[in-house]
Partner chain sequence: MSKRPTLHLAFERDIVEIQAQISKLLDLAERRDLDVTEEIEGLSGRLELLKQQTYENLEPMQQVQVARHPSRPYTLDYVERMFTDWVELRGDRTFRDDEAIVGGWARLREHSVMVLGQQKGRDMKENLRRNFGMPHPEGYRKALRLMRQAEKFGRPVIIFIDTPGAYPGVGSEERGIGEAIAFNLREMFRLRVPLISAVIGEGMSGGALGIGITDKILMLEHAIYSVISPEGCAAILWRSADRKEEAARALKLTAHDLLEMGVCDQVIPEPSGGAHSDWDEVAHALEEVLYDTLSGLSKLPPKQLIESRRSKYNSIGAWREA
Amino acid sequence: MAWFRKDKKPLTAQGRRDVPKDVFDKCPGCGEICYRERLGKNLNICPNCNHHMRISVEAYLSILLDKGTFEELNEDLSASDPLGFSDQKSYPERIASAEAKGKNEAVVTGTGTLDGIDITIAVMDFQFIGGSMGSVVGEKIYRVADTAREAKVPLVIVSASGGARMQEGIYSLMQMAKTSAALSRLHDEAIPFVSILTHPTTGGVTASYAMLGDVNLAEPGALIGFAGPRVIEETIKQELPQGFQSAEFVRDHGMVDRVVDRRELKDTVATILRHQYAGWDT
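In the form predicted on its own, give the structure of the chain above, and only that chain.
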């Protein structure tokens, strides 16, 4: 019966294949391990739970604008240290560290076309000191709004920010009034402004231009608010409901007009602009 017997060979460890660390990403929403190339094709939206992961300024410009139409404005403006602010890590060092990633400031502004419609656009970069609004961010927002007014074309702003930049003190707080005034001039001349709120949009940015759109849109699950939950609870002495600063919650309570999937963002904005300027021949 030898043919029923099988010679046993000792088990040997198989060579382990090294997987590059940049091949997969873990979804912050559900913990799913996602193939990065597949994520990129899905605009960094988790295929399992639809969580919208953070994307770059360039990605938003690619999503919203027609290919090859973007022209940057005021790219030479960069942050300074007007107060000589000193902290554990000096403000100039923070600026230099942020600039080393490729941007001069926490917002990129310019012109382009969106589905054939001429627009001006500003996209905030959360990677640059938390997308905080200092004097240069305020100046660039003001200038792009003024460009929209002079050219009589719509303005679109994509916000992602922790709020006013504390290292610039009163200079950063002044930008709230400055940017709001620029948008008021657009409103007076009936020039559309669409505000897109992404994760997170908080502090002085929420308290100024981010919430002043003729139409305010938000990405699913984005954190939108002014102060943090702990500060609010201590102020009003009440327990806050779960997820009260999510895009869906603020939409249900009238602060946002619509929550829009990133894959539908361009078509949605184009429809809004055509509705507001129904007489345009685009």
Given for the second form:
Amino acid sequence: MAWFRKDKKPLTAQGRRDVPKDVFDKCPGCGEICYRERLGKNLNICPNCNHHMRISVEAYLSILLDKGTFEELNEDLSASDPLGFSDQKSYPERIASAEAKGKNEAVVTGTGTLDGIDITIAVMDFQFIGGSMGSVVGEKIYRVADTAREAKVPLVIVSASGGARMQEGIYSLMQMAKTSAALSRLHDEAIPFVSILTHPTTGGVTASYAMLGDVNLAEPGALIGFAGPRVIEETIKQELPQGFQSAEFVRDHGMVDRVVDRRELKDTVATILRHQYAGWDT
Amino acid sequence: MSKRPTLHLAFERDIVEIQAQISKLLDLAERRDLDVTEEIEGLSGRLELLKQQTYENLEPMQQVQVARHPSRPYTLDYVERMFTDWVELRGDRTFRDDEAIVGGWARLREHSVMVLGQQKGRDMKENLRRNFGMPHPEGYRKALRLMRQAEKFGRPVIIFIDTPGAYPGVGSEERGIGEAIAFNLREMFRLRVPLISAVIGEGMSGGALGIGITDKILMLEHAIYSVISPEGCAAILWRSADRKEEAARALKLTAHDLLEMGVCDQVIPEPSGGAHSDWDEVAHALEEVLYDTLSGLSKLPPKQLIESRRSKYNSIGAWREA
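Given the form predicted on its own, state the structure of the form predicted in complex with the partner chain.
Full complex below, order starting with the chain above.
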């Protein structure tokens, strides 16, 4: 009767089990605990609820471009501090701590092939000061659009941004104009531009290049809008309805053409580009 | 009798006091048939000096207050003073007429021009109609419709900028305020006629820029142009709207800042005491500059006009390149 003599341990409150940070990720959509390695193979899409979690710039480049074809352009451009701006932290300090994460600005630009089609590409990085658009983002977008125009190849931009970078004052606002000027040239010469909006795309980026695609595509569930939801709630003194400013909402209101699953992004873009220009058919 | 009190800002109190003294004295003189010339002269001298001193040394946040002054002339006040043959045109032909942006044909001396601008209301009733000068998407679409009409008939466009921003509301987002502004930005770079903008009050963010892509950007001396309001900037970066003075200083949003940064092409001096102290004088000063600017631009062929408009904006910004 061994079990009879066994000392019973008193019940103790079990500490909350933390998900080991480097092995599992918790889905922000449904709370499902996902094995990171498998999640990565699924392009960071939750297998349970299809929530599209954030992925890196490199991940977008590898999803969209053919292997080994990416060549970066203008990687040496970095922010200066034209206003001598300082709030609780100085702007150069903010840049330095953002740079410590590995990138030198909120957009990476370059060239590559997408399903064999030569393209120019820009991918924004939300991790760098909220993907905010300052002079460098404006200049890099301008230059990559110019490359597209000179080489007569399509432009694809993957946006993720909180809007203009306040620390650069009026210069940041004017990047909306500058990037739109570049796109007006592309438009004149019938160079295709496909805009891909990811979570979140708001403010000055929405009100400039992100909405100017010949075709606008959005990832499922992405927040897309001009004013952020908090600003709107403060203005109208009302709670916003569920799903307001989601990619699906924005599509249903006519501002983006399609909501596309990340796994189908490359095929969708390739098909569109082939329709737009017979020259890439061969 | 309910007479609307003269609106004034805190730092204008002494100015308003002297003005009151002058009018009281004049009133008294008339009733009692007195000669007060000397007293009036003295007071007027003091008033001028005080106005000058006050307005020459405005803090950035005070500049913001002047730019938003409720007695400041708005777009239609300039239209009334500068143009003849005004015919307002309304509606975006798609959804409705947005009265936060007004537009129409007008004549500036010998030139027929299309005039556009954000329009604030003078009282609560008008402000509700005009949404405090905060346009919805249909306002931007109306503006583009009118600009294209101007292009069709080879007429230049004159644009008055004065808005706290595009309206952040549910309908605004549903009808694509981001797209409406973006589309205007691109299309304004393609218009084959001269475009001139004058910031007459507050030029706030994308809501201002949405009708602001022009060959020349003029600013009144006390107007402001910024990526975000000082209150909004303070709320985000300082986490308290009370720090708006610091934010206003940091943002560099005055006309002289913008001139220095190469965004604004010309600053137009305001009468001492600000535009609200003499609507006719400021309208006259602006008219002169607009006329000269227009005459200069009218000589350029469309291709060159578009090319230099694009390169003007292309050169704005500051970065390092290793």
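Under this definition, the rigid core comprises the largest set of C-alpha atoms superposing within 1.5 Å between the forms. Residue numbers count along the first chain shown, from 1. For clarity, every value in this text was computed on a predicted model and none was experimentally measured.
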Is Q238 displaced by at least 2 Å at its C-alpha between these two forms when the rigid core is overlaid?
yes
